[in-house]
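In structure tokens, one chain follows: the form predicted alone.
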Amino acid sequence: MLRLIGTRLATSVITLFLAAFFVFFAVQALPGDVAEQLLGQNATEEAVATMREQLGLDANVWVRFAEWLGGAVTGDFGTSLVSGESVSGTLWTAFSHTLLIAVPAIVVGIGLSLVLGVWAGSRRGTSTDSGISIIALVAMSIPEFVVATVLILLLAIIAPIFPAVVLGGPGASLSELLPAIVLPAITLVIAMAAYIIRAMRSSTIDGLATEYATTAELKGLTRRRVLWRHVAPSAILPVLPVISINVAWLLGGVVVVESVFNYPGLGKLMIDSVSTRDLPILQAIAVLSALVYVSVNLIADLLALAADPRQRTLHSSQRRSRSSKEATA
């Protein structure tokens, strides 16, 4: 066990400094010159020439991809180019506005979501599995978009419950914030729901169809007891990976629906930066998703790992198979 989880963290690590490599080099094969878009086209050589060696972009790319990656790890992400404020403080900033819809959105979206799913799996066949199949299907065709442009007309513009958007930009407050979270969570709980639902009804389906349950009725349990207790943990083990990369997505920041309320997270952040070509901040923001993804993947992979006691003893049998392989060589 001890040897697994060493490996999944070597692999993470490694993923997350291939992601800061092609990251930090992508942004520096962009078009154009940062230094003459910040002087604007009218700036002289010689101020151009200045404002390179204050950026150090005069500097060898590897020798600044070495102080940057030096500094990413302990947390300087440099300057911004544009505000001229610490990278770090506006980005940390930003995703603490993501967590809060994240957050919310997360608890409420996965635990309504198996919930729903092992329901419409039970009873497949039925009206209610039906009904709660194309709601799913309706929702994963609806983009997030127009989700939260008809919850806006309807909850802040038709019934003015909640705001429609963020009016204090990323230097609102907290009670600034509050109210304006429940519109953007509603649409990522719609998104995301959707997608844990179908998976949830399959894996639910299989786990009934088991000999483990089916044995389970025979000896005596209700069907609901063999549901809840034996199949429904079960169930959750393939959904994993399908909850993993919705909650990366909703960390990692999510573009559309902060754009349309104007909500001041990260997606939001990375919209601005791109509009101004604020190139540290770029970065900052591309390292940051990898690592979400990275983390969130890596404790998907060790909760499967825990749960399932097959998946170490197949790693067990896969190790004693190379061993024996190799002895035999």
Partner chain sequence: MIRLRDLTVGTRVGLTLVGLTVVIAVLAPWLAPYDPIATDADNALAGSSWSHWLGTDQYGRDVLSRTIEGGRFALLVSLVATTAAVVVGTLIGAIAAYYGRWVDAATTRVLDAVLAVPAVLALLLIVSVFGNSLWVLVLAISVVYVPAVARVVRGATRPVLSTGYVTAARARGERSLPIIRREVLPNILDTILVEFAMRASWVVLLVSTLSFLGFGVNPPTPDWGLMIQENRTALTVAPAGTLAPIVTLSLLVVGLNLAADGLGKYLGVDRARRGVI
Given for the second form:
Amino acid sequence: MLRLIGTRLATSVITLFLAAFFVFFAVQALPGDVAEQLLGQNATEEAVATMREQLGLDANVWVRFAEWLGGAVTGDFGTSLVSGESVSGTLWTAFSHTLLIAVPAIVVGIGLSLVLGVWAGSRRGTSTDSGISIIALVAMSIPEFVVATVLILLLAIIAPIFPAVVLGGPGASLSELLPAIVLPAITLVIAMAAYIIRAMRSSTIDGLATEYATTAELKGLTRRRVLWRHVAPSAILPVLPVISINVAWLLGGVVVVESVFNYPGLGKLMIDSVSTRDLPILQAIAVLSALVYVSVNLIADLLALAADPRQRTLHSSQRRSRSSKEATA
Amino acid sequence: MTTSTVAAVRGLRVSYDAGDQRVTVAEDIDFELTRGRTLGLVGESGSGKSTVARTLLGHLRDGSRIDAGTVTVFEDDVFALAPAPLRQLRGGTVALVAQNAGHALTPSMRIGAQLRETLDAHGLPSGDDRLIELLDLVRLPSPDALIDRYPHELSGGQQQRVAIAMAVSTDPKILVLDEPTTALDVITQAAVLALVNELRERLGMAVLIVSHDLGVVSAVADDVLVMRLGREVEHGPTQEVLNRPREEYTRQLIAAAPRVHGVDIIGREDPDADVVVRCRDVDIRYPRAPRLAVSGFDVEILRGETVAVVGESGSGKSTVASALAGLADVERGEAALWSSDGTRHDLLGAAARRPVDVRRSVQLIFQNADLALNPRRTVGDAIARPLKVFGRASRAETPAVVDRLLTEVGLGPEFARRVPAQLSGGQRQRVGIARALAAEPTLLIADEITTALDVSVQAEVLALLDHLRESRGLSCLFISHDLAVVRSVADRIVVMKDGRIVESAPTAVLFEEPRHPYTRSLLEAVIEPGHTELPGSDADHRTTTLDPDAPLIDIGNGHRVRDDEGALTTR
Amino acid sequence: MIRLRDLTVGTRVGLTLVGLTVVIAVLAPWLAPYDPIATDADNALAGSSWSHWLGTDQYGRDVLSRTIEGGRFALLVSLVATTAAVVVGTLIGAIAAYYGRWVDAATTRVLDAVLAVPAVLALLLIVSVFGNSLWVLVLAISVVYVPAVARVVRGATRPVLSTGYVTAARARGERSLPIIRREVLPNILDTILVEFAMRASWVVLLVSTLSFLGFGVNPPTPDWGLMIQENRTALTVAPAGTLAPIVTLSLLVVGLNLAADGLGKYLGVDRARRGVI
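What's the form predicted in complex with the partner chain like, now that we've got the form predicted alone?
To see the whole picture, the full complex is given below, headed by that same chain.
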């Protein structure tokens, strides 16, 4: 068991390292380096060369990678090219703002979708099922910026309950942000729920068709008990990866939603930094997103391990078959 | 209905929706269940036997319905029951044990919780002592520890015992067993059947057992109902039906059943035939596995000879087949093949690195006929491929050769244009054989090729294989878990357990004078039609353990036995 | 291989929606009543009328004409990019699964690492550096989707590899590429087809999103995503300018999703369970 977790952890670290590697060298491969960016197109070659020396850009690329990686591990991503402030400070502010809309969206979205999915799956072929399935299909077909636009129209313009956009920018206070998180969070719930509902529905249908579900029903159990006690715990396993991908996507880049609502989170920071070509910030965002992706996947793996007794003992099958033989003897 | 009659099925017809039409699964089925007696429902796949059995629990598959007739359990029409009484009937009055307990037990729940839940649903006491009592009843070892186990932590036999404990926990009046031993090996099968018999007597239940295996039914059922394509063929006391069958179909079924006794053993030992394959002390290990899958494997196959390798799952028998075909790495030892001109070729290493001639000479036929053929290619295509790869026929000759091969395996040239989905299991297996023959091999490796087939089809495929061996002078390595199947085809038999050879002897010698305790318990556990007695019910408690250092000892007549405790001393 | 009359109503509706959108996009220059980029300052933000069925936008451009032409770019990019991503992804996935062991392990790690970097970030950066020409977009989107396709194909290939017909081919000593081509690919074609249909729906959404964010087509080229971005400030005044592209874009994606679901069901590939990756 511990060894299993250790292996997964090591794999995650390798993935994260590779991701950081790709990010660093992809940025290196872009035409024009930081020095040229900073000085603009009209800079003389000498000025650029001096700048390079100051920034340490003429050092070996591997040395710079090692230095950057060493900084990244300790949370130091250098300074922003535009504002001159520390990258990690800017990053954390934006990330905490994103968490403010993402965490409620994740909690509500996952809970709601799982219940709806099980419900639709257990009533396969009924109007409840068709209703939920059609709504899910439409929800995944409408882009988030449309959902956001419609929500603004309905709940901010026609019925002005929530603010349409955040005006405060990155320095906005918590009291200013709180009413503004509702609409973005709803948009995110709609965007992620469809996939989870569909996966859970499909998995529930498979679960109900298994022999153990039939056996449980023919033991004289109620359908409700068969569904929640026998089918649901195993049915959630194939849905976990779908959930983890959605969560990683939510935390990593809610670019569109934040841009529509002018919400000062990670996505907005990303889009602004792309416009200003603020490479240190973009590198940091990429690494942070990769970290989120890897951690969420790791958590999903561990949850699967907790939910499925078979996975827990898979690696010790040798020992198990021997001990069961001894028990028979 | 007499007083001891507990259930009656009258004029039952069941059908299901298949697109625009309704397909009848069962028609005109009549039978009664009596307390303390066992009825066996026998039939091949598609006979509707499981569907009929499950109607006793008021269960139909989605899309199925009762068109006519009634199912009555203690005066109640099962299909007219309201949900609550139906739940009381299910698991309370009528209990089910499904085919494969590995699939029938919920993987995410502990054994104890599943047992307790059944008792709770029927308002019975469900304390730990009751659970332990139940597990004791089915003779599971250390029941107090088992309560906290998950189903996958148990062996197949143990899982089936838990399923039985669960079924009898509510003291049901009727026990329905749907192919209860099909997924088990022979030794465990014998023990589980003995347990069922004992429980029937102790608890006074009526038992309905569904099986494709006449032997199983013969050993436990008082009456038997033979079904075919949803209809009754014959119904009567077991001894009468088996000894004096009135219907032709029943006679065919009985004739096709593999047996250990009373079948002629092909005695065509030809000591002058040249050796085709020789393995010496072969060790096989899967990549990075801590233990050897096979160790110290020895075999010699003569031209035109069939050697069977027999063992339970996990005995390493299929691994031997993979290694000879170049699909698993041999870690140590030697394996060689002699072609007809006497040249010696190594049979070690991956297939891709062997010379063309060696690859051609060794051909495989597979266990699962469904997966053996590429579903996207026609039968003709599948057979033409080895012809092309090994250059056995030019492009122009190919269609004629394919036609000839199809005819040789008992299909017609018209099959060349069909795709696998249009064939039955037996026909697919014949195509698999034709594909292997296309390469004109010296050695045919048949890996459990009849396991998924009905007995009558199995008998036909075995006959075909034997005919080909004779007409083409093929050598055959026949892998099987079933001693009875092997008896009619093999010249020599190698018994394996835990990756090691336990005993190896000419077929007649092995059946008449088995020396190793494991071989003996295998032979004793075989149940065949006509057997009314079950083998000793403690069969699975006598697990044979092998001494890893024991040598194989030659005791003459080509008979070799592993020198474990009890192998050479007693007879 | 696929018979139309066996398909469900939903699938047929989906295929019809997609087909219709494609036909309209191809014939757009002949169908559009006005030049989609011709401005008319006197007639800005007009409501619906006989001359402008869906009214005009803030520059007085005809909304109907812009909507009819607005799918061309997104469809073209989606078609080319999806094809490229599915072809490359299939090759990588099938080869990784076939060779197994370290090839598979290494490929999986690299793909996972690429998936860990947010797709939008990569796309935005590539577009902002190399411009938003058709080929840059196609390349960027393919790069983003190849790992996901490869992962799915790898998963679909593995069960095929353990079948008897692949084993037989290996035992015959056939080389890996003929085995992949003859035995493996025909049997994962259903998965690939469904994969194509569903990737296409995401790529359409992605392209529109890029346009919406200002990284897709350049104004004044008509494009649904861009139209929504330009016209949504006038949502209350002239709603048709925003709603028309929303409806057409959503119908196309609903159509693609219905088609993918239907094909999946018809071919026995459960697509819902895959989720976004």
